[in-house]
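Coming up is one lone chain in structure tokens, specifically the form predicted alone.
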Amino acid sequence: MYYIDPHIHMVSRVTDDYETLAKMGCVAMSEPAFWAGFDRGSVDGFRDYFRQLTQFEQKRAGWYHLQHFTWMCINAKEAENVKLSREVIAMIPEFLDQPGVLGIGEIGLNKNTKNESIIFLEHLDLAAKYKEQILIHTPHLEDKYKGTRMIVDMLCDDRRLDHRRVLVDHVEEHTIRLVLEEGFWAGMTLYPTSKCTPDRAVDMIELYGPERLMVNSAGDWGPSKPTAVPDFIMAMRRRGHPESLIRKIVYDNPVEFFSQSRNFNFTPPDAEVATREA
């Protein structure tokens, strides 16, 4: 089955992972800007990172006929440095018209601090001014519900934002309803040690239905599994769910959401095969 991984950090994966994903049915992925494991010290460091996301990763994915899309932001972990964050936000418009750039993300909160909230709101203002989609990171573990509540409240306070163009990621059982009831999209992240397992994701789909729901691996430099979406597909099959429902979650829903971006120049896999054969 073809699928799309809506949230994966390929800059921290080896090239073999691209090949493995292609063999397992992945046809495209979206890569949000994120914390690289250390705090970057200058706006030029972020500019180079954004160039890597918009240039080299697209090329690396293309070696295996995978389509690579990306997002721009300064991550919440680095938002405590308000001065640097504002310099990065001012620089982001340089990249918003680059092919494959879907919007602003992954923004959000980490420890739910005042500075994180300030920078989150300034990212929202940037997205509203440029009419960009938004991808949101919600905090980990004990901070998750409080942080998700804060994020949803800030989103709802900005009347310029179309909730259908916002994806709130890393939802769990205690935050998913909060996100869906406000009309946002929700992402379930499949991590081996935190966030959500494939079986828990299936539970949530059985409880809430398939509308505005996606699953992703968020594979990065830490403990993570880039092939987590195929694990979810198998978990759905073990429960007896039809292939049409599985496809909706792992392929149709990502296409529907990302198609709201002017830079989602996606070629369906069947069309790509037909073009190569011609």
Second form
Amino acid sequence: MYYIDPHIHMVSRVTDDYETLAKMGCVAMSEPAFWAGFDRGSVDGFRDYFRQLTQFEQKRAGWYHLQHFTWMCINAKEAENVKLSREVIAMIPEFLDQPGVLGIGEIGLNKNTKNESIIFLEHLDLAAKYKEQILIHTPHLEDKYKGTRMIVDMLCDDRRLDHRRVLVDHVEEHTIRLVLEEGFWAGMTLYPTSKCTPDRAVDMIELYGPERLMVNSAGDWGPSKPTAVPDFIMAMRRRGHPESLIRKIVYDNPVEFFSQSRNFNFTPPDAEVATREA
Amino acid sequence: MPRPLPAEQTLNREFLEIRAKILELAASLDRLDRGDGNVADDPRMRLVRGGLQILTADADADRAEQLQLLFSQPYEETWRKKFEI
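I would like to compare: after the form predicted alone, may I see the structure of the form predicted together with the partner chain?
Complete assembly follows, chain above in first position.
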């Protein structure tokens, strides 16, 4: 089955992972900007990172016929540095018209602090001014519920935002309802030791239905599994769900959500084959 | 809405997994008891005890959601005022 991983950090992965993903049916991925495991010291550090996301990763993905899309921001963890964050936010528009840039993300909260909230709001303002889609990171473990509610508060306060163009990621059992009820899209992240497992993701689809829901691996530099989406596909099959439902979650829904971005120039795999054969 | 597997089929599939998870939990609690010192008053143990109660609650209790909320910081309606946002 073809699928799209809507949230994966390929800068942290080796080229072999691109090949493995392609062999397992992945046809495209979206890579939000994130924390690299260390705090960067200057706006130029971010500029180089954004060049890597918009130039080199597309090329690497293309070696295996994968289509790579990306998102721009300064992440919540580094947002504690308000001065640097503002410099990065001022620089982001340089990249918004680059091919494959889908919007602003992954913005959000980490420890639910005042500085994180200030920079989150400034990212929302940037997205509203440039009419960009938004991809949101929600905090980990004990911070998730409080942080997700704060994020939803801030999103709902800004009347300029179209909720259908916002994806709130890393939802779990205690946050999925409040995200979907406000009309946002929701992403479930499949991690080996935290966030969500394939079977719990299937549970949530059985409870809430398939509309505005996606699953992702969020594969990165930490313990994570870039092939987690195929694990989810297998869990759905083992629990008797039809291929059409599985495809909706792992392919149709990402295409529907990303298609709202002007830079989502996606070529469906069947169209690519037809073009080559013509 | 997608339908879950019938309960008996789920039990057939997951019984050994459930058994293994309960055993792991029991062994962890035994390990805490065998170790030097006493963590009974540690606030995290209060959460663990609360979690065990949720596991044995009634069938319509949304156990996974309740467990998540048990291990979560509370949300404060007035957070914007506190942050002067």
